[in-house]
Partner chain sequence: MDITLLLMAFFSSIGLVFAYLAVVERDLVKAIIFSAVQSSAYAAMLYLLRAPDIVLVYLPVAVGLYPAALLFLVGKTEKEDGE
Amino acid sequence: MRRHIVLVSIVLSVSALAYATTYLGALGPLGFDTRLLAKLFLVYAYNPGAPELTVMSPEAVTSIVWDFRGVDTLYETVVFYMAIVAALAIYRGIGYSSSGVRGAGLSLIVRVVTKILIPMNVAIAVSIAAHGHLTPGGGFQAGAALAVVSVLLAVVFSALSFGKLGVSLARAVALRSAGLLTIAAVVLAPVAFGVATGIRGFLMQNYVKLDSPLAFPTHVSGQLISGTLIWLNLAEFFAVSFGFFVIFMLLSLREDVVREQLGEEHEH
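Show the structure of the chain whose sequence appears above, on its own, in the form predicted together with the partner chain.
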């Protein structure tokens, strides 16, 4: 009976959506021409000829995410930060000790394969973050890629491996906070510099504006680093990846140990 209900509702909703998006044109006019808005972003993402409008990054998506609509991304980062704070608040006062985790892990074959995969995973994550202003990717993508390492460690080698690698809960929280502080520093730097020198500077300012000559360096020894983008991507990489590390370290604690330590509070 349950299977029939699920099947019928899936078939009905898919048919309705397919009908609405094709025959009724529910998505609006769809053409093969690039829309004006997209053209504007593509023209101004990397355009040294229009310095007061450009981001100086050939990657249009990262340009939009960290400059054209940079404040949105800043608040998204804050939302993620608050989510981690909530997780830490739920698990407050619980010591992350070896007694609280299962020590088994998986078989030797899985362990050896994972040992080969983890350095590759770290390398790819760092490359996604450091090239975020040049190729698809960026801080959040890189952070999610590195966070997979925390899952592999917890599942394949058991949660004890965090301690063996020197990743403690306090250290993960500190690294995540360092990422967030770096983001704050990059955001506030133009304003602080402006106040110190008397030149007008804006929050999150990346490159020169019509009424402000301040700009982050766009090149370092001939390499394009796109001003604030590389710093924001690297800082977001730390904030997101170690945020996920915190979550998975807490989740890998044994439930009976957690309940025992939270104890009476939960019984009321």
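Swap state to the form predicted on its own from the form predicted together with the partner chain:
No partners, no molecules, just the chain.
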């Protein structure tokens, strides 16, 4: 009976919140339209008729994340990066080897099914990253989707499978760093190009502005790539996915091995 009450309460709360957001959210306490900013985002996300204001991406969420409020996203990426650095610092001096992980796995049936699912998972993750400027998705979502593969490998095939596939901690860190360096290059490119040419350029500038004619190419061979957005999504994809790989690989180490090596290090 108690469970049913909790379930009904959750359903009613979600329904009330949805109703308030959908039917009451458009009007503020004084009757003013509080969704003007949202309308502007939708109007200018993809609007070739207003080149100084548009992002040239039909995916409004990605336009907001990487352009309209791109600096916020940049700092969020830095926070995630620092979290990975902190994890590596905690595990500093601990070698990742086959002796430090458990060799058990799941049944043959589970392994076969997982072998079928992993390629599908990788394909979906890459698609989410590559099409994040056109359809819902993006680099972070794609990276989180690909990171599921590391969990499947550790649980279904055991953490020993990382070494068998040639995925080492150093390579995961290197690929994560490559993604972060690519983000930094795309972010700083307009400013650097502006300094080199004498034309004013802005940090994270995607398309032309009222006082700057600089713009990343929006089309390649007739395909819309939305300037910086596709490159930022792909770079974020690498940074997030292999950042999670690093975390999951460290967490797969046996606790007794970690405690032993940390103890030895602290004694020295």
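Note that the rigid core is defined as the largest set of C-alphas that superpose within 1.5 Å between two forms. If you're wondering where the values come from, they're calculated on a predicted model, not measured in any experiment. Positions refer to the first chain, counted from 1.
Student: State the core-superposed CA shift for residue 14 between the two forms, in Å to one decimal.
Tutor: Comparing the two forms, residue 14 shifts 9.9 Å at C-alpha.
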